[in-house]
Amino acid sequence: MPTTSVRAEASIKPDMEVYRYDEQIVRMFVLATAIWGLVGMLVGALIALQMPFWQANLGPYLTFGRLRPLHTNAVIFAFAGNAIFAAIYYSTQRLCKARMAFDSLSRVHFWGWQSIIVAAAITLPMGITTSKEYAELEWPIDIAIAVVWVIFAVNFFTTLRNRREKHMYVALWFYIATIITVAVLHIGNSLALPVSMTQSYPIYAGVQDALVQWWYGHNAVAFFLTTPFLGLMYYFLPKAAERPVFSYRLSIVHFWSLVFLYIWAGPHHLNYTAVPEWAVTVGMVFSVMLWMPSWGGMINGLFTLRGAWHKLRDDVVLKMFVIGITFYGMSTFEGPLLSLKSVNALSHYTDWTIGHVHAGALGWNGFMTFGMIYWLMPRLWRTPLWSDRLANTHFWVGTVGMLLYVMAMYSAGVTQGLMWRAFDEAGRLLYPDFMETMIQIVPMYWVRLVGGLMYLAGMVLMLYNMYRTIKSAPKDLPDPAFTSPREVAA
């Protein structure tokens, strides 16, 4: 539908109405994504250095134990979280042909989320933590997260109610699943008894606490790092490729099978622990079943490029998306593989898991975010991307860096697993000293650092490209206006 200029609005016919999209909020979330991405990856590079070079642990606040949760929260909830919100605010308005219902709630959502991130950046290095993976923040911040999330949900669902487009495209279904399930997960896992403003005790204990935590932990990956990014894929990939999605029917099957199966897979994190055997078996079975919808989604994404593969030569956005979708397929194949008890016996507690997590985070979440940002920049700031060559350099530096990182961790993980369960002829441990394993994998930690620094360098290139693009943008960036037939009351 053509954009309508302000001057032309006076000539709009009486049976037509003008509506505008809120692009300012999208620009805010895009900028926050880039800035927090740099911060999170800088912290990641520092803790990667601390592993082979212990002298880099500086004082009580900058040790590995304090910075590691800061890194995970920064890249998951700050970098990926702001990317999710940018994608949702941009695509939802266009899929609904309606402005976000409440501009004020959009701004409260933005500033509330940034305040939560700052609170995490202050409290985690101070050691104020619940010690629950991906849920380390103490109860006052947890309450703030719930409040901001509800504000986001009210804005989103009211926009759905106000939509001019009757059909709800599949991306919206993935967003709905994200909003509802993350709320349930966060509230359920964060229930605690406060004893002070900086300390609380979870209402669960022992095995129950472990089960609830990994019901949350695995599904935080599922419904914060997977479903919203699949919604992003289903919207932005066809736009960038200028091709319809390969199979809309497959996308619907992908959605329903994924959201049904994913929620039960969490116990596979607890293989070989005190959790009952039946519980981890259920987690393993549902994890294996996830191969089908996950690869169905990957195939649907890649096949959308049928007839458009030649565009990859010149289009850095499509290159980013192809790497992202490929690593989605690789990670969702590897995850169920690692849940198998025989494989998990080798991989559990090793750096193989670290490699697996970062293949998904750097490959799937990172490159899908980069592709979306490069596609959005010229449209949000109404000026050509400052340097396509710099964007392509980012692509290659980031790809090589990611591969170095992941392969180093795979190598380190297999080395650890084999050494830990090696026995001599008498049945004694062949390597009883844990330090022997550490000495063997130190070179791989240095390779990981090099790969991480390359990925970080790509992030810096994108930020510089973004800065120069925004600098060349026109000063006036009015919200785009569109026309639609006016609804007549019954």
Given for the second form:
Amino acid sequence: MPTTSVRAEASIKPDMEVYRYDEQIVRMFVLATAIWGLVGMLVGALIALQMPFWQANLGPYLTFGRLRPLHTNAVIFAFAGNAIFAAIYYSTQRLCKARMAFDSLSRVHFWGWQSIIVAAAITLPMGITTSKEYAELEWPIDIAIAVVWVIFAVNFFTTLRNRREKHMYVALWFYIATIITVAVLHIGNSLALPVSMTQSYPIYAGVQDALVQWWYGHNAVAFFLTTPFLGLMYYFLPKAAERPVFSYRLSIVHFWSLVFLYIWAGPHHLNYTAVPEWAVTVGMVFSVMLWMPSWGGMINGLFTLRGAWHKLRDDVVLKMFVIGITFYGMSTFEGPLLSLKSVNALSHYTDWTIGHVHAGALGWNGFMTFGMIYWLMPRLWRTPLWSDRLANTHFWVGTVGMLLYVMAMYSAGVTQGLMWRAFDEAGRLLYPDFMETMIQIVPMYWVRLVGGLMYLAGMVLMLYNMYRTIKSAPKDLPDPAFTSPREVAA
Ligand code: HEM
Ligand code: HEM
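We have the form predicted on its own; now please give the form predicted in complex with ligand HEM.
Whole complex next, starting from this chain.
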């Protein structure tokens, strides 16, 4: 059912209705993404410095232990979080041919989420933490997260119900999985008994606590850093490439197999612990099976560019997306490998894991976000991007920076792993002094810092480009309006 842009509302026939998309909320989330991205990565660079140069630990609030969770919370929930909200608010309205159901709830979602991030930025350096990774925030903030998330869900699902387009495109299914599962994971893992405003104890104990925590932790990766970004890929990549998705059937198989398999893979974080062997084996088997849907998704993304590869020469958005999808392929190839008990015996507790994390985070999440922002900027602010050249520089500085980061971490990780398990002929540890293994990898930490700073410099370039673009944008940015036959909406 075609919709047309409205020139003069007065000329609309009585059997036609007018509807408008809320673009202001998307602009707000885009700006928040870029600003929090800068903050989160600045903290990342600082903790990267603190590892080889302990003097940079400025106690007690700015030590590595306090700032590390601030980094992870800022980049995951503030940078990646605001990016997926921008993607969801922009694409859902278009895929449903309907405005978000409640403008007021969109604003509560936006300001509520930013307040939660500020609360995290205050409490984490103060040492107020549950000490559960990626779920460090204490119970009052956890309740706020649950409330804001439910508000988001009500707004999203009501918009789905109000849709003018009968078919639900695959991106919407990825968003649905995200919204439902994150609510279940967050509420399930955060159940705790408060003893004061700043302290609580989880209702789970011992091994159960570990298992619930890593069911959450792993699926935070799956349903916060993967499924919404796949939805983003399925919407924005065909738009940018001006090609339909390679195989719609494959995207559906991709969706159902991915969501079914991911939820079981959490125990691979608990290899060689007190968790029963069979449970860890289940985690490992499901992780290996995950290879298939993950690569199905990657192939579907890359093949969408068939016949359009020449566009990569000039189109920075497509370049960003190609790096993003390629790194999705790399980290989902590496993940199943790391879950194998024999490989995990070498990689666990080493910087290999940090390399894996940042291949996914910088490559997949970062570059998909940058691609989306560069695609959205001219559309949301109705003016050409200030500088394509600067965006291109961002692409190269970011790519080289990320490669330096991950190569340094792979090299550090394998060095650590091999040194920890090296024995002499008598069966004694060859490097019993832990410091010896640390000193060995200090040069790699410096390389990681250089790579991280380059990636951060790319972010600064993007922010400057955004600032200049917004400065040259028209003052008045009315919401775009469309018409549709009234009976279809019924
Ligand atoms: C300038 C860019 C960045 C730098 C310099 C940086 C640096 C760091 C450092 C030094 C650590 C601590 C590693 C350790 O404990 O040994 C870390 C951890 C982490 N970072 Fe980043 N980071 C950056 C960007 C990002 C982004 C964009 C994301 C996510 C979207 C991210 C997600 C994480 C996660 C999840 C961890 C915890 C890893 C684990 O516990 O295994 N980082 N980062
Ligand atoms: C098929 C997909 C994937 C599988 C099977 C997988 C598997 C794994 C395994 C086995 C570990 C190491 C656990 C350990 O030794 O402690 C790990 C760590 C991690 N992975 Fe993945 N991974 C996948 C994709 C990704 C992607 C795409 C990202 C990021 C966007 C990611 C983010 C992380 C993070 C943040 C950790 C560190 C968790 C911690 O703090 O210990 N993974 N993953």
